[in-house]
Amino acid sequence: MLGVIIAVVASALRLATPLIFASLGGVFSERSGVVNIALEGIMINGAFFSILTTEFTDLPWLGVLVAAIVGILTSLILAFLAIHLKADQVVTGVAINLLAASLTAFLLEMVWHRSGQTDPVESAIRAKPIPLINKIPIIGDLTSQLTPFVYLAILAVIVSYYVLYKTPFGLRVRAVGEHPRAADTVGINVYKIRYICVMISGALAGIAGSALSLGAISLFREGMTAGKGFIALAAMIFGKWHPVGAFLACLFFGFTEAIQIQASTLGLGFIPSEFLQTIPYIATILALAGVVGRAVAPAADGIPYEKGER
């Protein structure tokens, strides 16, 4: 029972690892101000060009950096749409999406001859047990299943929060969000904020699209996503914008599709398959029914800012 209960909770938290990184990016986002509907759109292309570079080069971490790159161009689009065009970010968010599927279909095509998925990559990113700490017992077990992507994602949790509560910076991106036109009047340039927050967004969205990717299944899929980027936001609102509170419904989400694979394992065999997974969309829903109310979005969250308007 004891292997069960560990084979739970480390795929609990390698699943809920790209959630992190993606709620984390929608965090910075929306406290800043801008809503960012493409966190599914950027993890799809991170999912893809993290895998295009790990094909040609063998160097799998130089995979989640071009992931990490090619989220921040992606975000690029909707942070000069949302700030400078003041385009309705909503529309601008689904539109980038609908774009980063068709891309990456049309290169799987160009690249792979092919449609539906990638070769599998051999220098894929994969658990290894730690020196000494693989010898303690369940500490062991655990950590021997979990990639290095689940170490990265309590790392960003640590680090946004000290960003976002503990330095200057995250005092203005919090009041760029709160009251955009009180921050200007202090010198705070609430455009370039706004543009450095989408931009690590889109940075984090990214990585979380290669820890699906090299960390889960070792090759590119078409629809791997399958609504994750939408999860996170629900995740981000579920932990009111707070990069801990994140975390922690990230984890719920992770705990809900763990049971729906271990399903067999743990004696639920006689659930229909199709019924549990639908577990973690009925989660999502049921989440956001029962705690948005409550949870209060920052003021300016959505809204384009216009110098000078009163």
Given for the second form:
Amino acid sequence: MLGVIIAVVASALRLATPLIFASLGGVFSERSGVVNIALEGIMINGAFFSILTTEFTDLPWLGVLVAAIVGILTSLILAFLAIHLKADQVVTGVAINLLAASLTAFLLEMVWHRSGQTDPVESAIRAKPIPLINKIPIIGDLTSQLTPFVYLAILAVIVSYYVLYKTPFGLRVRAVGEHPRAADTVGINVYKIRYICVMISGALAGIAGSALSLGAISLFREGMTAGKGFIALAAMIFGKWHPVGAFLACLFFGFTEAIQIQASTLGLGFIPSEFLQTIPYIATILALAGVVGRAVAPAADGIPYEKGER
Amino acid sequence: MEKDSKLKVFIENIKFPLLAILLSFLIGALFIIWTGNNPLVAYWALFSGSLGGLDKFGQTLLKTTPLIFTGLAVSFAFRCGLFNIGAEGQYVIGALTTVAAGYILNSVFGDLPGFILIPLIMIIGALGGALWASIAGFLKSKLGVHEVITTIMLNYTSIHVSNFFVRTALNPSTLEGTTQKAHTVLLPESARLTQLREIIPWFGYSSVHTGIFIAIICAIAAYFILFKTTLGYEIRSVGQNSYAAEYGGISVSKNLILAMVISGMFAGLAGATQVAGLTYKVDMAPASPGYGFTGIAVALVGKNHPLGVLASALLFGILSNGARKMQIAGIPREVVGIIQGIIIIFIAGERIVKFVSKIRERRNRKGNVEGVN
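Starting from the form predicted alone, produce the coordinates for the form predicted in complex with its partner chain.
First the chain shown before, then all remaining chains and molecules of the complex.
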């Protein structure tokens, strides 16, 4: 039984990891006032380019870096359209998702000359037992099932919290997301803050993609994000646009997925798997409806800012 | 005189979408060149494959049918200031309720004739979509919950709800005692829409069905509701300025719910006609079919006008049918997805034109000021 519990916890942490990165990305973007529906598309780009890089260089960590860079580049499309052109952020996000899905599938055919999925890369980022710690009974068993991405995700949560709530930059970000006019009046460059935040969001969502491909199945498959970008968005809302809240929501969603996978082993086979799969979405709707304490978005979220508007 | 100005408005309205489409095809051509193919050959395959001949055109119309419905759904809600990202989910629920209605009605009332059964299942399918959409409409109008997030969440919920019923209550194993299948029971023969080739043999192999007429009628109905009725006037007023509408004595919350319900009916009909005209069943699905998302693009290119939606749905129908033909000619079909994405980005960024002219203006002004000094 202990083995099963450890397996479920480990699998929940692994499943939550891509969500955590993407969801933190959502927090940064939306805290500054830009709705990021494009997380899904940025993730699929990150997943693809990290595998592509690893395939040709055998350097998986370079793959992660490239995923972050590609994520930033993709997010710049959103940033430019949303911030400068004041385009509808939701439409732009939907377009980026479509574009990324098509582009990666196209490149897959161009590089690997087949569709569906790539070959597995030889050097992926896998779980490794940590010396000394793996001698400790329960923790050792657990940690030897976790990839470095899991630790990186937890680190990202701490750093995000620190940046948003303990630094002058974070204060500016929150000011821009709540009241851009006031922020502008005290000399904060609203456009610059929003650009930086959307780019951070792109980098994080790109890494989320690499955690999904390099960190889980070491290959790229068409449509492998399967709505994870939207679940990350849901986790962000469920966690009330707060890094720690988003992290906890991701863990919760990771657990529901892990339980659903292990349902029969856990003796929960009588619960329809579809029911467990809908939990993240229904929880989010309930959170928005105020059932579990009201979730309020940053006041300027989704609203383009016009300099010199009165 | 009046006609002249109307024509001007019309040209003004379609100028930008046409430019966006053209630019997207040019960028698509670069990707085709990259694959080592001739873009002219590729685009010839795309257009002749979807327009060259009544059978090919029929297949294009088949792909167009659900897009007209979801395009109408998105644009109708948008007229009320609502962003219905959930046409996808309303489609899924509409398809599911149609199959359920067809099976139940047929087994309860014996063999109903088609002219009674088909309208009934269409209405029930539309109501299924409407009910699903009303959740988002209700939450928006009563609790102020943003419809974008709720409809996205409802999209994913709908797939799992649908899969649950496909696996259990509507499965052939439950209803007919046969073996478990990955799809629902089949719709009874009398509940199926007529295929056009049965009336006009020149449609050849194409599976286009009378659903296309239902779609066109819906577009006309949407036009009529929006521009010729009080309800439409109220919906558009709320969409333009909800505060002003409220001040003018129009109930914002009532119109928000109504607009969402009508929008959901269109999306539900997309599922209903797809099931009654083409698939006759609902399959287990890992993901939604994407008609709702393409519907956003259709609405955008069609400028949220029901008649514009008809034209842009046809364009996307051509693209989607032609993609297969291009693939046969050896070009990855994803090029079409790239073209679609770029069209949306260009149209969403319509202000790019104003942006460029503003920069030019600013530069000119700067030049003038320096000149004065």
